[in-house]
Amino acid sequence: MPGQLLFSSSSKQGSSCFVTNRSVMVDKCVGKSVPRKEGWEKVTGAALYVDDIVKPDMLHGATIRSTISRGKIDRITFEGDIPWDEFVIVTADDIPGENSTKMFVGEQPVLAKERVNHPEEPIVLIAHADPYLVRKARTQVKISYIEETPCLSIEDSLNKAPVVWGEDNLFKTIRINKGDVDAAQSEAEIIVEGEYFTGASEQLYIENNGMIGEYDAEEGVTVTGSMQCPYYVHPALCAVFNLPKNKVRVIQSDTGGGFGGKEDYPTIIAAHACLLAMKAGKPVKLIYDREEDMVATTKRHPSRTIIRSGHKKDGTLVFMDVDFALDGGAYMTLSPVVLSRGSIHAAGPYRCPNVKILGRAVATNYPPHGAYRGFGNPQSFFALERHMEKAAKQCGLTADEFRRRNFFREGDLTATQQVVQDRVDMRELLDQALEAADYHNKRERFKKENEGNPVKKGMGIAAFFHGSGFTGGGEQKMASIAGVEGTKDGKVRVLAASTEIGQGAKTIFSQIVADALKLPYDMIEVARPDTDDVPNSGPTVASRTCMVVGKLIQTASLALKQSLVQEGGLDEDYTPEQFAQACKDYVARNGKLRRYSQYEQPANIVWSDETYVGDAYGAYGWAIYVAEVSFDTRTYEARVNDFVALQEVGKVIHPIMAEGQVQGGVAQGIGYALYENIVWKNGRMMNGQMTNYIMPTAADLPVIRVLFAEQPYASGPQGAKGVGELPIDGPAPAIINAIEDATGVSVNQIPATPEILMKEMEAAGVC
């Protein structure tokens, strides 16, 4: 693989960033597993939280919801032995601007006024200086409906019963097309087909929702909260209060995780409780419970796709198929996003002529789903490696020399027609893959081992990739501006509203600041994201953190060292003291110094959003993933008993956190393929506590052997790509494949639970 260094996991490159000789040089930090930046807040409890915080006078929220998929609101009630004169209520009519929280359309109420579309919806608010009064209260507030009958499956969406949105339940359609489908089915030798489904399954992050409220009628409103994006919460609240942008401010606290699930719907709850302070002239803390959080807040998108591909006897890809259909929940949120990242990723990383992709993200009267981690591509690369699974088998190949023959090659056009620039040989990442797990004697010694044994063993494999940032023009839609500041102190503060959310942002942005500017590690603090202190960096999603904003703070750090050397302070061999106390004298004279940069799209990237063809992402990750799975015939259970997670990633900045980000998207996916199933019953969610939504536990979990190889990309800092959402797209056809791999049965949905995998082995007289 020209270029590319491989090592693993347990190749730490040094523990810490430190000075040499203070003089003359200091050491580089990227690439190095230092100290984390928030570590020490966090284990010594020092960190804030939403509801560790507390405000003067403060009241405390909650949220009274629908209980119905579909209807009319006819009444609303106040019963029960409650002092309701103490209390704050509020409703649709109190709100002073728009009822909508706006992410592509303000389809989505703050409150809901006439009618309700979902269960868990939010119709009215209440707050009062005791918690304990309030959870009382909540019970008493009774509403009455008028009911309708729901949506609720993607097949009666598609087929308009009823109609929930618009003329045809669509949200979001999107065809990709690369060659001739159609003629070329004469060409093909072998036709493969087969469906595939994914359920709905919850973030699950540490920290439940919550936010804190406050209103001045001179000020505005301010809302300090758990959240991945301050600046989409920031233009919702001026729509919802009719405020300029001046008069709102939203401040993030400590953030126990996100995973997606605090990128949208953070809006609201911001909403509800700045509602709640403006009528009661008091802050309000609005906090959900775990419950609360699980079953109102927003999923991953079930899906379900159908692949029809053609083959040349030797399993040469001939055309590809796909029909990509997603659950959107109720109102559109973000559905658009995923289905684009889903449909994009639907032809996976191999060389196929003539592609056809049909999107559709469908309106359903479930509550709306939502992001969460790798946002569409774990749905579409299940069905796809899945299918290339069979495809393999009807061409009597094995599923790693079919997929040796069909890789993409550099120069290969993508199912969006981009070039593959990358210089990523994914035939010899397989083969590396596969001597770490021990693919081959495995699978012969299992062969052996399974004939008479109850708990059978198996092999599988997944191929995938996953492009770094926003999707085409995305990036320069949102014209990201990061910046760095030198202080009074003679440090350098980073501002950039990426939040820390437990990924590591603050550690590897001090990396890149230190190396830019060859300072040490120590030097390098980064602000609290505020919107009146740190310009729009964009949300903290789509891997593009470290990628996007780290570059620009990469070279907002040149400019403040630039501005420096001009000012004549700062000579350009300089020592760490030199350059602290160049920073103090500027200061001194001048007030702040601050440099920012803004996003400037790379020249090769071209892209339409009408057509869907071009460059979707400036850069891509690859990945091989391996499961060894286990199935127990008696109780049907399915275990994995070791994963190799090899990809590909650009340059590791922080080789212990990458690591963990790599076993954390394992972890979650393995979840994601055996245990995380919801339970829904008309529309609800019935299995809303951590009692009874299964997802593994450490004692679930094999040892996740984590591999990396680097092929730097220019436009990122150091090289730098994505690393946060690849990891969770692969394990679960992995697993999948090594439980057909170990009983010879086609398992096509997931979770695949004891129940579905008693259903398959009995139907398929395996068990």
Contents of the next structure:
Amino acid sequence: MPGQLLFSSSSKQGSSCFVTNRSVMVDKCVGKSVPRKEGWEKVTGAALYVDDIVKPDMLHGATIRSTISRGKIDRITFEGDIPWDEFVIVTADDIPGENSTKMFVGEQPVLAKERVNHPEEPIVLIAHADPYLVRKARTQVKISYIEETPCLSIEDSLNKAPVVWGEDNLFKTIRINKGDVDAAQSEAEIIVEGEYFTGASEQLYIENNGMIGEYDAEEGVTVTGSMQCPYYVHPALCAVFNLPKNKVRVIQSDTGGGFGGKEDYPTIIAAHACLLAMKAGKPVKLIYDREEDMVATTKRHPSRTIIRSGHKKDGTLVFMDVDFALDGGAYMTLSPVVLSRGSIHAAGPYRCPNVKILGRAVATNYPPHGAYRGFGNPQSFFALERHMEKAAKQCGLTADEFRRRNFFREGDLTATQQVVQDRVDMRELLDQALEAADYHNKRERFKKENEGNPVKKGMGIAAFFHGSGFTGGGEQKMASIAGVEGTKDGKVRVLAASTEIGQGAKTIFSQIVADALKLPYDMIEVARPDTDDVPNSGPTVASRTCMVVGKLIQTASLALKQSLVQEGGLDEDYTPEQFAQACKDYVARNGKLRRYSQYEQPANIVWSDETYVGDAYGAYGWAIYVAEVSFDTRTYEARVNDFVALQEVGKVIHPIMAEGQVQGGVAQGIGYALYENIVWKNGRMMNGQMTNYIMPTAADLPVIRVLFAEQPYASGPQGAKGVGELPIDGPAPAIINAIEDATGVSVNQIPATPEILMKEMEAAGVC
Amino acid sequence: MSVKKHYSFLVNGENHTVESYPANRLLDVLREDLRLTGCKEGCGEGECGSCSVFLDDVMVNSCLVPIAQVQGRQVRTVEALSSDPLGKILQEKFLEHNGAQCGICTPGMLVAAITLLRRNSQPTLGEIQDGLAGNLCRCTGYKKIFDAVADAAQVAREQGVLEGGKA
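Would you generate the structure of this protein in the form predicted together with its partner chain, following the form predicted on its own above?
Complete assembly follows, chain above in first position.
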């Protein structure tokens, strides 16, 4: 791998950059761990999240939801010792425009009217000035139903038992075909078959969802709140309130984590807060408590994957036949695109001449499943990387040698027949990761030590990749715009709707602009995402903020400089002071100085939504993760002792933040693999509490060791690709592979809680 | 609901009197009555630690403390940390090591870190892990927080803000 640099960003390196960057004015900023833009507000408690904001005369709202999974609404009554005449009450009849969230086919109502299709579906909204009274009143709205038979599993949905959506319960079907799987059957000397299951999981951002709605007959509606995608909320509010674009304003408040969970659902909460505000004639705050957030908002799609693969005796892949199914819940929402990403990646980073992938997202009567970091890939890579483990065994090869023989080589074709352009050699990444994890020595040692020991240790590998940005033609369709502004104070202000949700968007944008304009980091500001002020740079999803939007602001920065040089008399070889003065002069003379850039598809990207053939993504991140796990045969607990995460994500803009993104993603992946279990009863989540939905604490995790290999990507800002989602794709299969290495038992479902592991181990006669 | 009463207590060194139901949560009184919104509600049941504050120098989950129990006592919140030498060092180290990502758990995490370092000025990694295990963070995987706390401990010892050894 020529030119590939491997490094680990130690804390020491970060602290020296910290000082360097403050004293040396126009040092290069990208590649250094500068202080987080909004960091000081966060460590002093000054940052304002939605629940910290108070508006004059504000009321507090609450949502009354369905308690059944499917049926007709019979009667709504307002009971108890509640002064109902003091309350503002909203139902579907109060919606002035469309009763739709405007996501895809738009069949999801903002408020259920005659029937409900899942538990926790919003039906009635109430508001009052006294939040304590609201809490009490919420329990006194009684709704009766005429119940219908729900559909509550992927299998039932595929069997149309019963049909609950459209004619066949299918939200979306995707077929990817490469070569000829049927014809290749006879060439295979070894056939491997497996079935794999993953459960739903909760994003569990620590800040619950919330919005403040305001309404003014002249100005229209304004909503302020916790969100990832202001321009998803904006068109939905235009439709719900039947208002033109300039009468709807969406403002992001400081947001305490998202991970996909604040991609589409905030649209519903925004509409609710504004409907109450319109009826009340006062601002209304609608904040979910933890339980409401957990049970009512979206979770990761549960999945079931059947893989059948054919191999030569030496292990090389002859064909792969993948049947990938996702439970979409009651409404389509984002399921088609989650399915798309998961299906495209389902054959993994492996060279295989014949591939058939059938992807289906099906309707059930669970609350709609939605975006969660990884977006379909954690599901398909769990299945694939467990299957590769099985195939290795059946072919008589070790896990690493089997993968080494099958990895893509430069110029190979992916499942969608995209030529792999990234000059990344997975074999070399594998060697480096195994060495860092001391994989071979440890395996050998564990084999001896496990003998007669109640605690058994093992090592597991996962190999995977993750496309950066929207799938296929998504970026072209979105045609995002971002910009920069030279301010009257002589600073440069980034204009983008891309939200800071903890991932560091404000910081990396500032770094990119600082370098593009050869200015110090401190001269760059980032505008708060507010649809009255910033253009639509697209949603903050799909590992696209750095690669796609970062590139746009880099280009816009150059246009800004050009204007100052050509129209503002700025010398090409300016100092920061001269640049600042030129901005001030320009604004004083001409008014606002704003320059924008719009996304243009690189010419070499060709994709067909009809055939699913072509360049599914402009670039991919590549990774090998290695887990060391111990399994206690007395308590059935699995624990991750060591974790090595090696990835290639292009140029690393901010080493410490990128490392933090990977560690955070791996931590969520460990939770997904072992702890985070949702207990369902008739389609309702029964454990909507942090007490009984178990996410990893500081004491549960190993130190996650992060390594980057860097191969700059030509179309990314200074060579950067996406990093946010990749880290959650690999931990679960690596961990479950390690459990198999430790015990010999093949577990094919997650979360592998002690209860599940007990069942599997007892069935295999291990414990 | 019972009747509202007056409660007086110190918050960050200042006297405050509020009229409140006795069972109202300290968290709500701080956030709503006194507009000190640095402490956050993450779960409302004492699991996540985002609402951590000091009550007479002991870390508590303010979502689990009824205001009646605060009468005549001292509360310190994240808003006062910058004036505490150890608090200031921790804030700087959290910033430097990227220990705060989305920032919502940070105020509580800082309170937990101060509590830990006051008890043990030279914690091992395992002791830091245990010391912060009552405060949930979904962004970082905790490593950057461990780095910040370990570094802050060293700086605080060097500056004489913390004693050299274990208490």
